[in-house]
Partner chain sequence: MEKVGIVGVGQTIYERRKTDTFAELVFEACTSALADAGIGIQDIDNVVTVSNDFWDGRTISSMAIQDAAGAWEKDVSTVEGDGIFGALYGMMRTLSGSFDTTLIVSHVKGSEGNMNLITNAMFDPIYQRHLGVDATTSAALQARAYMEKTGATEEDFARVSVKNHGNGVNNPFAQIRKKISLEDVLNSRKISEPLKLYDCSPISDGAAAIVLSNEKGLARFKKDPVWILGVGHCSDSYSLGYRDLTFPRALQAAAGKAFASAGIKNPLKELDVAEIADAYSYMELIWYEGFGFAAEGAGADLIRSGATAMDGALPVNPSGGLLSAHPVLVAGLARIVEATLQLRGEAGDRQVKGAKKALAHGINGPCGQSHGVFVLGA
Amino acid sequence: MDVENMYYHGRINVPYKWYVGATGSRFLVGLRDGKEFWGITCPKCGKVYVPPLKTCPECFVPNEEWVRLADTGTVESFTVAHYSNGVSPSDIPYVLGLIKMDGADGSFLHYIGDADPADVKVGMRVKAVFADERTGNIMDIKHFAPVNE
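For the sequence I just pasted, show me its structure by itself in the form predicted on its own.
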């Protein structure tokens, strides 16, 4: 007897908690309580990581020295999303950018707002715009907005 394969198409909502560790917690508390960006420095190569990493991925030594960073940076890359995944805080189209924070060596992925997606460019200067109510997560940074310097 032939069996017809049946499929149920559904969406599963799975609430969860994820501990960000002591390093991630300190970073998020800085955003929440002081609207401050904190990076962490590798004692061997001197690179500054933001978001902070507990261990330098190149030297494999613990990062221990915290440094306060500016809330400004430069767009290194970006993409314009024309598809809603249901969890984005913005209507489509929206822009996700890799932002190199001033004083850091890596890039930071976040939303770019207050700009027409057609106007976003690599090399554009941006500044963090914080949420009015901050709760200790990455969305305490509402988005990055273009700045004129």
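The term rigid core refers to the maximal set of C-alpha atoms that superpose within 1.5 Å between the two forms. Numbering follows the first chain given and starts at 1. The structure presented is a predicted model; accordingly, all values stated were derived computationally and were not measured. What changes on going to the form predicted together with the partner chain:
Shown: the form predicted on its own; wanted: the form predicted together with the partner chain:
This part shows the chain on its own.
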């Protein structure tokens, strides 16, 4: 029997309010109030994590010492995205990068802006550009922009 295929259109829209933890709070307050990057150090392997982690995933011990970091780093990887998923910027193409912050281990995920996407390269030096109005979240950093040192 042929029937018309019917579809039900829905949307899940559930608000959350996630506590970011004392460690995360300290980092976000630093960004908001002082345009400062704070990382935290593993007492065992010495790795510096930014954004900070309460515990070291490699050593399974609590991280302890806070260290003030510069707002500069090096592009470790990047992608030029040619679509928006509705959360990412609607202005395409945009560049998403993994940035190794100076003095930190691992890399920091954020946008790379103020640059022609075609000019972005691995190894490029970048510096954080802060939002004028900062509210204590990751978008207090607008993006990272290329610097000539």
